[in-house]
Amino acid sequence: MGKKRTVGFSRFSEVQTAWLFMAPGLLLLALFTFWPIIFSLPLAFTNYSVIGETSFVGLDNFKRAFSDVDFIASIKNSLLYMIIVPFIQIISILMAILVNQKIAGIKFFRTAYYIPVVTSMVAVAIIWGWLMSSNGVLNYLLMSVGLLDEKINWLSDKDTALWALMFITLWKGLGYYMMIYLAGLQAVPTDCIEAAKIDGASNFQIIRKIILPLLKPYIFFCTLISLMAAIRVFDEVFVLTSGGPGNATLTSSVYIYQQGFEQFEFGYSSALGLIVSFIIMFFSIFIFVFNKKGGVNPY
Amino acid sequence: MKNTNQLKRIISKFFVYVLLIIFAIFMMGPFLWLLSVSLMPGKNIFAFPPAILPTFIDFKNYLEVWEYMDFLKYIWNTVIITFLGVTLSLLFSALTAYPLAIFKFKGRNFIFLLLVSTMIIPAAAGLVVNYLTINSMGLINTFTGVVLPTLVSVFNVFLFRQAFMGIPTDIRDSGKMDGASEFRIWGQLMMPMIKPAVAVVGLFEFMANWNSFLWPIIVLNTEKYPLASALSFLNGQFSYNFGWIAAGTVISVLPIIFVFLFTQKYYMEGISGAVKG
């Protein structure tokens, strides 16, 4: 073996090496994840659109921007979406300690709970959004076990129309958060739980005790995830609402979306994408450091 | 005290089970509704109280949405995709994040600090400007337009950073001995050390290539729409015809499913292997 010398890097010092390796990769970063940060900046200060000449218009989008009064509701909605992450990780981790059991049929379960998971979003918003109207399936349900008293519109009522939403993105990302933990669990030594049941552990102190410390990794790990996701929602809200009715559901990605790709004003969407950039940019330093002081790296 | 212990694990056990189905019961229900839906032509699934179990079976839905939609130009339309975007991204993920693990040389943490703090970024915000980019490349209405601005994921260089971090350093020495070539060394010993997480990054991949509407919708005229851009297309058309869409929606979750169902016992494997690094 390795008689042939193969063509190429050989020829090449470790540095040359390194960077012929990573250039296809760095390039397409550059491209398509650089330049619209780069690109964005300027033209941040524009009125860039499709109609109209392009002028320098300077701070004018970011004062537009604070005083408009749907970018604010985006921002609040936002943020409010915030609220689903502790509740994915309680339930996913209830999920994954259910599933991590050795009895017959578990590899049913996993799967079942997965499957939200790979379906797309465009089949599950379809899906809920029947579900949830005022004739669907979920009033009928709720008002005959005597939870509901008259028909909720649940996706058109600007009171629970954002709520209704952060269930949906729940329920499709409990799957994904619950095989991380399932791994995690996996990763959990057997004899330490065999050993504390002899000394006569109940159930809910091996989790307390023992599982939740040695999952700690794993939870900062899904909390980063899950609250980016949060932030950033955009498909689900804009296939079932658009942000609708009024700006109840409107998230900042689908303002931005609408800026920049229904409105046609780039300039001003931009100068939006900017904006949410610098919040999430906050919250994720934020968790960085809160990470950094309990001591545990998620990876 | 022998029985009183084996009737507890019974009762326990029960106990699992019955916590088991609901959760099975509020994941799965949703499908299972719209399967059932499918079946049952003619149907006014908002009338109330709401039709929920069939009360016949009819495949009428599938013969008509499927004459109606080609689904086979869809499906074909969405091979193409997901097989350019998860065989590029492997490949192009894999030999940004070797030198990275690997190698040492100037440059490599501000790289790999410069490549998480994209991660930031709202995926709204470089929509437009990407638009204008693949617009600038005469790439508009091409499977190359809609893969091309997705093949690195920074997420992808971080898995595979790590899964390459867990390899012993003795391995790159001895291919190096043998008088292999750097980028021999990354394919053929490397690479296949790595599997669990070529498993993951691949799925994750196929997933959200399978999946993706948005930036198709963007990039793509209709009649080179993926299944999931094409199936947002068939709601917005026929939002009263509640058996077509739903048959239509069953035909668009089946393929990605079958392929979760055989591969999910390599991918489970590989998400232990890519979360503990």
Second form
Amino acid sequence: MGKKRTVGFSRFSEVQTAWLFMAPGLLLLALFTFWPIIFSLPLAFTNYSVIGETSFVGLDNFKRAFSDVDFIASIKNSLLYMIIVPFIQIISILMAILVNQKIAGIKFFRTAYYIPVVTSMVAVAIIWGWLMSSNGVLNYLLMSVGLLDEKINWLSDKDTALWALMFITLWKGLGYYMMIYLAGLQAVPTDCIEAAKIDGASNFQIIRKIILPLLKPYIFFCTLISLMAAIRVFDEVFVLTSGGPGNATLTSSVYIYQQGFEQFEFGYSSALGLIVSFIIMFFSIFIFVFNKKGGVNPY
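Any chance you could show the form predicted alone after that form predicted together with its partner chain?
Below: the lone chain, stripped of partners and molecules.
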């Protein structure tokens, strides 16, 4: 009897301790994530602008959104941004396989690849803004090997600006996904790989028939979060181009920010946010269904 009370009290204490540790994080999550979402729902049906009178406008904000040329352009750019998702996954997996080797100095390479992830976006913007300027190193290198005839200001040219931003996003995110895949690779049983090598399997066959199937949960997770990140990309676009030139790099998140915090049309901005949330939800459900049906079959 006494033993049962001790066990029960111990389990009760563990639960209380767990809630105690989670409480600060849950409080911040509720304050900065759930509360703004809940607050924006009714706001999307009003003309709230801080300084004027607020009134209920029904679906007017949504009707305006679908006839707003700038918003439609921002959605197109956000959807185009999803092109980097497969590239970032494939390159991250290859990098994870490379840094999973047991060779001298491998920790240096793991750290080096992860540095862009923790580097401030402002610092990244300054560096890449200089590299991609007309007189930057990128033009010099491409012209010296004959791949470019004349200088290009990559971030100011409407034909190259969005692709340049995609490349920066790809460069900055590779280390993050590489670490997730590296964790997955280290959970792969070495017995399977050794047995495959004894049977004469090549490195390519081992990757295709053993590693990729075992990494499937990680591929699903990374694809999902990178897809959502691509649609709502903000930092690099806002810091480097602010959506310009014209609307060439205007993404949905930047346009929502501009409507809310530059034009002070918070009601309209909330409606735009809801539309983008539904788009993200649509693609998320698609990935869940695709994964449930088997996903990419490596065989």
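Positions refer to the first chain, counted from 1. Bear in mind the structure is a predicted one, so any value in this text is a computation, not a measurement.
Split into two rigid parts for the change between these two forms, the chain puts Phe238 and Met132 in the same part.
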